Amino acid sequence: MVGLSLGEQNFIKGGIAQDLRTDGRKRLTYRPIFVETGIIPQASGSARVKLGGTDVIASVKAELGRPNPSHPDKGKVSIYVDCSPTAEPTFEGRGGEELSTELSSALQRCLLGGKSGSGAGIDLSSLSIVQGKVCWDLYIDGLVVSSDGNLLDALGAAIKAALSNTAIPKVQVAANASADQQPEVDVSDEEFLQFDTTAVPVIVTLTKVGRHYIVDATTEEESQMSSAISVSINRQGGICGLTKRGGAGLDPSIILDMISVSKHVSEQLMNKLDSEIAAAEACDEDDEMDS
């Protein structure tokens, strides 16, 4: 990214101090969102997502696998997110690298819980096929086309929305396989199950910058943060992860009252982002009733 002179840094300062940033909208206000759906496929299901600048894919990929020994009636999750060196030129070399251990590693936090599995946002459970032998494994990958900030709640969406737009074969278990053989599995190439995906949150980012906070910032306006505090909200309003960035302490209460304005955003946000789903997923159905 360019350097900003010491005059646009006070601008940007000066912008969000009154509730008016650079581009118009004021601190809890987010650029227009596009979703696009099923643009990748090969894959279970798929996803684009570009908010303003920033321009993000996720796609699943549902495997058969065995689940863990420790969670024997969960199925498996792994989030992987690559930042493209086109996106960035920073992302070259140890810089993308770094970025995209981050990135995934906050997507796990915010969106699979704690390594109990509890809090988690996608529901593993329902990735089990038989306890102990057969599950799901989802494959999530996530790719950064273009960044103009505000990486993480973009990757959320796409996340939610290629969830969404994932169809899960229906699978047969033959029935006279012994208590200690590998049971015999039917996987079917016409039946489908949609992946429920009315508990996966979404992210909002609160970026803070001077003595106020705003969601959607852009790369500049991140190269003005103090802090950035992120929290997966699911449709109920509970928290399933919070993630945090940034050198800067919090003090406690206003983490707090930043974990409340989060919730109250991400209500428009996930009313938002399901419309632009329903509306992508209608999209889609026309364009194959038309092949």
Given for the second form:
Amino acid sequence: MVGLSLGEQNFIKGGIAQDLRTDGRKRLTYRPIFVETGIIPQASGSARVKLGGTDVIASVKAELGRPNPSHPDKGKVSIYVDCSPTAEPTFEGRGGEELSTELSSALQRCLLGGKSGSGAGIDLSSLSIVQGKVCWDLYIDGLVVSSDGNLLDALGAAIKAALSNTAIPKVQVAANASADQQPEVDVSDEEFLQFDTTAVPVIVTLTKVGRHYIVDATTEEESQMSSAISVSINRQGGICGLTKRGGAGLDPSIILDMISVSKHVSEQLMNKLDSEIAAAEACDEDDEMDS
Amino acid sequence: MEYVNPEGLRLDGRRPMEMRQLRAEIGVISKADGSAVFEMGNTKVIAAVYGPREVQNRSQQLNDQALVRCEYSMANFSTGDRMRKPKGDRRSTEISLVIRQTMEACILTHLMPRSQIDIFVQVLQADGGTRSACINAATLALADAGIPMRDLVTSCSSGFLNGTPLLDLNYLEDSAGGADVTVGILPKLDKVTLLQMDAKLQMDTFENVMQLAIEGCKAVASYIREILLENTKQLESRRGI
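To test you: the structure above is the form predicted on its own. What is the structure of the form predicted in complex with its partner chain?
Zooming out: every chain and molecule, the one shown earlier first.
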């Protein structure tokens, strides 16, 4: 864990109280975001997001599968996060497992909605191919390569970027299959469908330090937090998921206030992220043309 | 299957004695004491070094030398078919051990008694030769961390398919069932520190194949030296010397 002296702790807290943090940011300013897409050639889509010292990779892999019997008209999406020991020596062996599970479940909550898939940021019915028979399974893998706080927001952004980069092959279904047979599917390796990511929310984590809350906390700032709230918000300003972390209790009115602040912040983040993703995609396409 | 066509070209268009494109970058993880990315064609590995620092587990402390530890892990998306493997399966434990032993042999551990050096390697893309790529990345990361070493260990693999010795096998060639010789050398001292081979080979063929791998290691060594020199020059100019 971060070893901070009492003086350093007070410096961080005092800075946040005066709206001037140790790296010169204001309370509600993000570190510069850097997005790179298409970095894993084997995956259907991939992206790397750097947020200061935090560096995460997300990849999306699409595989053909069978839909869940209770939701025959929907595809399946699963999210797993792995914390590499390169980010923090304590993640060695099984050390990172707890954090990995916490991040995976928080992301599932924020992006996938309820069990039925309603309210999900990803439109699950667009993944269906033959109702009740064949659908796309999306496997989203996150990898934390370097960690300097605010992993959840970074992973959320990386997944959004990776989904925008995702190309799902077009499929032809043989028409003559009878009702009880598994239909034959012909996966095209030339034509791809782009994934619609306008509905994918961004995640904003507000960390409460002292009486104030900050966005995009570094590891040092996170060590001083009393509690944190992660809100995932879509383009329309709707809340898609919410997670509270940290032991200290929060007053309900403060929570509501934090949500409205995060909604305001999310608009800027969404725009910034969209332009970064578009720039990364353009860059990626240039590379492809060169090669 | 034909791994070398009549024109003498391999599946990915290389000549038998040609290596894949190398690319390396130093200092990719700001929090680590030393870090590097190493690419051999489509194989991409990231290594981070933490230390020398206080020993975390006192019972492992060595009073006359540094404790070197290594962990190898593969990202879920690194292979063609996505799979979710539990951490610490036998293959990664074995590779961790191999990397640790190879690196330990070249670190001047007696200069840092009662301290610990952690090497973490993470495979981002696997396309054959991950062992070699990991060792090369670890060497760069150790050099970036400023850890005293006897020499820069470098590694490269070679194989024997269709009666031809092949340098730097990719995944397809690696899984073809022929011999796969992974060699690690200390290029300046001209010593072999790592040698592994699966499958069987004639004695005299083995000599050729191993010699080819050693040549590969030397080529990697000169590339690594170039990258380190480039990095040092950049550091120099940033300091304004």
